[in-house]
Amino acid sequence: MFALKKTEIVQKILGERVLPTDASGEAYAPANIALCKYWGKRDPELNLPVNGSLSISLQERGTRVSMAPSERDTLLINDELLAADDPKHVRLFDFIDLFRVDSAPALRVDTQSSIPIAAGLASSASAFAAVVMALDRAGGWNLFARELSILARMGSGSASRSIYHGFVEWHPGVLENGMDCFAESLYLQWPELRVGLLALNTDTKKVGSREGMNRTVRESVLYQCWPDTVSRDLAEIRTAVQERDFTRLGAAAESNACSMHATMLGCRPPLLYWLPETVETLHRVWGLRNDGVSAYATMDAGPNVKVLFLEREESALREAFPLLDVIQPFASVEV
């Protein structure tokens, strides 16, 4: 089988649906924190990737997205009007047109970010999943969870899983035309665990997340050993997840975050997003953890540090670490 294109992907899921010409729509998406990371692509047209990956949201941390009809496509970020030529005003309208025949308006859409923007915090995921669903409701789809998680994946990868509250888990597939790769919702709930975020640094990132995996694969004498890597951590994490143990949690994902900031470290020349303040950060958090505070760090494609902990160990982590944004996933929000 050919692998399809994105428009034949969205013509197979929509059918004879289209964007009628009053289209407008509301939706919010969380960010979410893959805790087996997500690096790597088999087709990057589909955004199919090497491998599976398991997150968790950030509930009230994301994005909600408004559109309406308009005279010329706008795109406003946190109330900022956009350039047609900005890239982020570039990419997006590129993928809404994705869904647009001929007769379909022009759109406004509005974005507001309760997450930094392009700083390694996630936020296209919750932007691209939130526009999948702001879409869904202005055309009236009533699309299943699943496609819209197959729609989103083409906008971001990681889009595909902040569809979803709470555990997801995405499944890279193996068919060519992707349409079993989507992400669902592992339905586990964990009320005690908390994630705490440290933007130790919120300027835009030199070397994008899409730009710095495709330079991994292709570079990386580490790579190799990343698919293998993964198996192994994605399962440890999934069963540390059923079983409710941090301390193997903690331990998986920690080791997962640092596992792929060493692939990026085998391209030529190196790839390295920390910062001074990252491995700061780093070292603080193991010497809390030797002082017998059960906390683990991990990181996505940025210098910014996450910690995960349980609820017992928050007063120690806010002590530690006074400016700590901490995220409780399963807390029942207004979004």
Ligand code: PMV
Contents of the next structure:
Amino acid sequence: MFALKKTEIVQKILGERVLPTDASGEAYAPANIALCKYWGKRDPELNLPVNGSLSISLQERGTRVSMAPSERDTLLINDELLAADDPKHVRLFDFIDLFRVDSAPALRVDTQSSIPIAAGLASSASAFAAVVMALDRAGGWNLFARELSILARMGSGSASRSIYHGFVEWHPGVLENGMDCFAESLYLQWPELRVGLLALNTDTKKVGSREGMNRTVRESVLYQCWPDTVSRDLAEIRTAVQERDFTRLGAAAESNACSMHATMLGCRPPLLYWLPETVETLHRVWGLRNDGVSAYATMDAGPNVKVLFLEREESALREAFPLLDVIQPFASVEV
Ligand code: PMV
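Having displayed the form predicted on its own, please output the structure of the form predicted in complex with the named molecule.
All chains and molecules follow, beginning with the one already shown.
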């Protein structure tokens, strides 16, 4: 059996629909933070994950993308023009090429991000989700959310979840073509929930999440424990969210994040995204908990820490971390 190509999936979803020569469109997608993490692929070409995951979208923190026909492909990130051989330019237009046939135009793509790029703060998830949504508008395709999710997933796995606001679950699926591998909204509100971002170090990371997870699957014996860990954590996190049980949610999310990082430490040589300030922050969060403040930490493929807490703890958290960027995932704000 030959591996399926991304272009075949795009064709399956778009059918006769194409990108018109005057294609232009704009869209916004939020960044998301996984409460139960995606780490490892069952198919690296289509970004099909080994396990399901569950996230919370960051409302006004995300990426706005606008695109319009242009003489040549051009990418601007936060008003800065990228060279045509810049890896971000190449990765984005390789992705956009999946949607362009014959007479499709060269495009100028303008992205404005309200979240630090490539520092484990999920900027690529919101960028790829917004690109797919902007293409959908530019083409007048009116795709279903789950189709947008499948397409965004092929740009970056976690982008499948950034199609939605609020709590989102990404199903791993079992099909080889990934048509059952998409994210869905859980349609649950939790207005008191807060996510605090601590940008401890925003340098571009040395090992991207794609390489990091591929290495872990390949090299780490500890990865064998991961699928079982996730089945337990995912069920627990889903229930905790449904029951608005914050202690249960925080404890399971923090443990899931630490277990994911533990799998990376089993690589040879070990892979460690944490910096001294990551560890220091973890101890401070645990210290707060000892003092009765209900706060939990989660970390992605980078050194930065996200703190989960409820509205009533906000002043204690701001006092402990003056630079904390507090997000209200369920606030109604203009994005
Ligand atoms: O979507 P990617 O390839 O950037 O991988 C994201 C991986 C984690 O952020 C570490 C976990 C997750 O579920 O978002």
